[in-house]
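Just one chain follows, in the form predicted on its own, and it is written as structure tokens.
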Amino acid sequence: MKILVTVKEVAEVADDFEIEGLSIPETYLEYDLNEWDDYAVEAAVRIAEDRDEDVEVVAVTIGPERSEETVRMALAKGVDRAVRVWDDALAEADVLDPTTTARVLAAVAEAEDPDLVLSGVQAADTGFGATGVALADLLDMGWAAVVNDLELTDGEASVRRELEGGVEELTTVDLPAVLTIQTGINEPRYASLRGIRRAQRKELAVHTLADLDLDPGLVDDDLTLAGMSKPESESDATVFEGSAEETAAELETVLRDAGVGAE
């Protein structure tokens, strides 16, 4: 059995940052594995550990050389090998929309021929949540989105899906299939020191669009980054300055005015 897990490196912005044009300087950014993809990785590794048959888990990502550090964290957690896709056409894109991303991932999936594809339900940076379903459509596979429980039986996946309004659905999907994984399905493990060392020796293949027989023109879509702005604060904060006695007195006044007090 082979499981393909799509993973993404996402940027986390510092609490206090600046915007320069249509980008945020690197000094304000840190990079990490997309939270939802971390749950997908854990789900795949647990399947491999729990089944009697041989299961190969392959991670695929789209990103620059920098993203290899993130992908190797997935390798350290038990993924067997990884594939990274990148070239100039991808680097020049303002934003990769879900359809374009799915087309690139589909090319890798067609080469890998997996029995199951797991993807995080959404990306923490762009907020897109359609890549997994678009990938299933391109691969002509069954799919289930927002999966928070998963069990594999012969030829099918029994899943529990989280719907709107707190409603959940129990259903089955024939394999091969694409499942988008919701947080809470498991507790992602930490990478052990031994796992991190072993990850450095695992295969990480790098492909361009040409290697996947994809036309760089597929990146030329209608989605462009038009502007960036800092989110507005939803509440005002009051900062008390001075000695402990002074700030305590000011806090007392604020609480009294707000109607807060001990009975």
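Numbering follows the first chain given and starts at 1. Predicted, not measured: the structure shown is a model, and the values here were computed from it. Here, rigid core means the biggest group of C-alpha atoms that superpose within 1.5 Å across both forms. Compared with the form predicted in complex with the partner chain:
- Here S23 does not count as shifted, since its C-alpha moves by less than 2 Å between the two forms after the core is aligned.
- After superposition on the rigid core, displacement of the C-alpha of E246 between the two forms amounts to 2 Å or more.
- In the core-superposed comparison between the two forms, A11 has its Cα shifted by less than 2 Å.
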The other form holds:
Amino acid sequence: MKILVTVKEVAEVADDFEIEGLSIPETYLEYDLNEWDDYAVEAAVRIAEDRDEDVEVVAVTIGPERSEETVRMALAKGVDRAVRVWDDALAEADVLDPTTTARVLAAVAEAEDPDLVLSGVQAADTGFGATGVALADLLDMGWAAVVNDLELTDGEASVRRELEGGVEELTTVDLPAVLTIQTGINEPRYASLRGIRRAQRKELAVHTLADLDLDPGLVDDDLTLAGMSKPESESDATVFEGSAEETAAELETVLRDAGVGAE
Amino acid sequence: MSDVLVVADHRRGELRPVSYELLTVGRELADAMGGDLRAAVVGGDVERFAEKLDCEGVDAVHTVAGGEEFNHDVTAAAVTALADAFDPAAVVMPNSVNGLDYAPAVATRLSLPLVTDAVALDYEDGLTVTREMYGSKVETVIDVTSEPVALTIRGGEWPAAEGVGDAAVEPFDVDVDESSIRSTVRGFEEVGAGDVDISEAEFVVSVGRGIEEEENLDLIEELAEALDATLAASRPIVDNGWLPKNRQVGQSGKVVTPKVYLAIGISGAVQHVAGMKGADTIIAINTDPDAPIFDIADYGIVDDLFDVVPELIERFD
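Let's see the other form, the form predicted in complex with the partner chain, since the form predicted on its own is already up.
Next comes the full complex, this chain leading.
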């Protein structure tokens, strides 16, 4: 059995940051494995560990050379090998349409021919939440979005989908399928030192769009970034100032007025 | 034509509120583009839904029979067929869990650009979409340079459509190939039943990522006890397994409407706010003065929770 996991290195923005033009300067950014993808990696590695048959877990990412550090973390957690796709055309795009991202990933998936694809529900930076389902459709596979429980049986995945308002949907999907994984489905492991050492020797192949028989014109898509700003604060909160002792005293008054602590 | 097609959302026999917001978005967009507003509803009691969707400004409601509950294979096929038949300039879908379960497939099948989670739209010479990045820390504006386009809109950002219209209700037949249906909904389950129902609580003390370590939860438990309040949490605390799911406030958790909601170390991401904005008084303690929670708070303290909370416990103990 082969499982393909899509992973992405995402930027996190510091509490205090500036925007210059249409981007945030590097000094305010920290890079990490996308939180949702971390859960997808864990789900894949657990399937590999739990099954009697041989299971190969392959990670695929779209990203610059820097993102190899993040992909190595996935390798250190038990992914067997990885594929990274990068290209001038991808580097120049200021917004990647999620369907374009899915087309690139689909080319890798077609070459790998996996039995199961796991993908994070969304990326913490762009937050489109659409790549996994688009990928499934391009691969002509079944899918389920926002999965927080997963059980594989013969030819089927039984999943729970997390809907709004504390309701879960129980669904079965034919395999092969793409499942988008929600946080909380498992407890992602930390990479062990031994795992990190071993990850350095694992295969990490790099492909351009041309290597995948994709036309770079594919990226020349229909979305252009036209503005970037900090949302205007709409705050009209009364903010208490002073030492913790003073602010706690102010808060006590508000709470008591609202009836908190009344006997 | 520059018609706009919007697709209603429903679950367990009820239209979801975002359906009416979609009608408002659709009408605005159709006016700007110079076309008709067509609403579609797929599956469920489509005739009853069509009556409700016939609000002011809706030109046509297309009903597609397709099983009792939402199925993404059926919905994706139906919306694609509707778009093929009516050639709309925009297909607008909800950015709900189910919307995101079929909208990307519609976009790939029709080769449309896709922009999800729109919070504002503007149309002059072309479509401009406002959406958020990095949680809610950055707002971006995206120009969509080709039509037609596929969009999903965030719930709660537009007013709901009202009134009664005179839309033509038109059943639309879609031939869904059985072999293309690869998923089956087996049922639903309410999560979060348990010892405590946070949705009934009068005073709620809620804790988020700012608590850092599981051991530190003791401090917040102590505060909740001192205040005689109910302990709740934002998503990361529950994901980490530090508190059970029945304590989770937010879009995918419970909605709470207490007299007082004290948010400690919670940044206030939109998913969390969805579950608690109905509280009478919202109080936030957070180190980051720009945290979105302060936008909806009535009272705030910008300070380290580990300094403020012990002081507060002392005052109520």
